[in-house]
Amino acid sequence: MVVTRFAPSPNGPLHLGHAYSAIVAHDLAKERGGRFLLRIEDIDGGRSRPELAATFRDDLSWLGLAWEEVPAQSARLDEYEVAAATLAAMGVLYPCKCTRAEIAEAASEMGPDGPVYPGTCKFDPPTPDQAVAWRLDVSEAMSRTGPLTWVDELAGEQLARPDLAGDVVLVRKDTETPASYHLAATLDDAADGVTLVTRGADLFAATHVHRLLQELLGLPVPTWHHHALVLDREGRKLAKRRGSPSLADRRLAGTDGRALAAQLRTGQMPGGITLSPVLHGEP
């Protein structure tokens, strides 16, 4: 059975980009007689606003979607801790004291998420009294797993290249946000039995890292479906931080949610909004 999920973070209201992503996941599951899950990713430290989860449910109902809700990330902190301890025992994690500014200054390469961490603390470990994050030693991890592949429904089979992102953070310094997106989402999808991971093409590169984590932790390997992105008039991905109009505002203004969902399904975006092309998973 196909199982998909929509996993929003309650750090701001949903917008049309979220609506499109939820509709893609919902429709792929329903077309194949499967299940569509809602998971609230609520471990974003002080940015998380628990009250938004109820708004998200109202938004999805307004769009005409039906779902099963699974436990939020805040109920899974012990699972993240156990997985991190397992990776540490394998010798594929190391502590890092570096700030973002220090990494930007020291980095000589750019990766899919910005400056690639140059491995500073791998060669100059922090002292015991320093606050640290824990990074995945990608070269050591890949030496243990050997070559890996994964499959995207739109882009086909891919050779996993987690090295392109460098040694990513898996456990953050901030105790309010204990696990990074890479670790938490990978564990959550396995725990929820997700078989088809649907998300925007901007997260295509993250899948290389997730495939490596699955192999290290003995997790099942899903198929992925990286869909097009919803872009604003300037060709930028819609984003909460840029104040993209929210679904809640449209809903409260009396917009017909089911009619809007029908538009999104056909790629007819309102108000100058467009869909990006997707070629080999990249926008």
Given for the second form:
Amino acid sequence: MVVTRFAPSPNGPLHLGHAYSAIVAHDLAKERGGRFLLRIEDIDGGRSRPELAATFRDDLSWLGLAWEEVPAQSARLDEYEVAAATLAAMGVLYPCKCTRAEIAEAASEMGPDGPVYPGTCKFDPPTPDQAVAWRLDVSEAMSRTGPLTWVDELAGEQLARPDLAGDVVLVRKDTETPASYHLAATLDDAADGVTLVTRGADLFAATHVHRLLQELLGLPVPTWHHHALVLDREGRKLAKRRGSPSLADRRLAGTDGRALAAQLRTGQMPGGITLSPVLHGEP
Ligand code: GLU
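Can you now output the form predicted together with glutamic acid (GLU)? The one shown was the form predicted alone.
To see the whole picture, the full complex is given below, headed by that same chain.
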């Protein structure tokens, strides 16, 4: 049975790009007689606005989608902590005190998610009184697992290259919501029984890291489907700050949500909006 999910973060309103992502996940599940889940990824520290989750549900209903909702990430902090402790006991995490500014200054390589961490604290560990994040020691982890592969339905079999993103943070300094996206989403997809992870091609590189975490933690390995992105008339990802109306704006203005969903499905979109070619592996 195919299980897909749409996993929005309530950091800001949903826009057409999110609608497209939700429709892809919904339709792939329905076409194959499977289940489509909604998971609210609400642990982004100060940026998360829990009240937006209700708006998201209204937006999805307005698009004509039906879903099963699984627990939000804020309900699963204990599980993230247990997994982090398991990884720490395996010796594949190390503490890091560096600030974003220090990393930007010290990094010599750009990865898919910004500067690649240069390993400062691996070689010069923080003192016990310092606030720390915990990073995945990718070379140590890969030496335990050996080479790994994963499959994207559109791009085919991939050799896992978690080294491209470097030693990513798995446990953040933030004590209220400590798990990073990589750790939380990987654990959740396993806990929710997701068999087909659908998301935008901009998250293709994250999958290399998730595949490594699955192997370390003995989690089931789903298939992935990284889909096209919805672009504005200048070819950029849609963003509220660039004036792209949110789904809620369109809904409250009386737009027909089901008709809009039908347009998104055919790629015929209003106002110069287009679908990107699916550029796998490009940041
Ligand atoms: N919460 C993530 C986002 O909104 C979801 C990423 C994913 O689907 O794995 O970008």
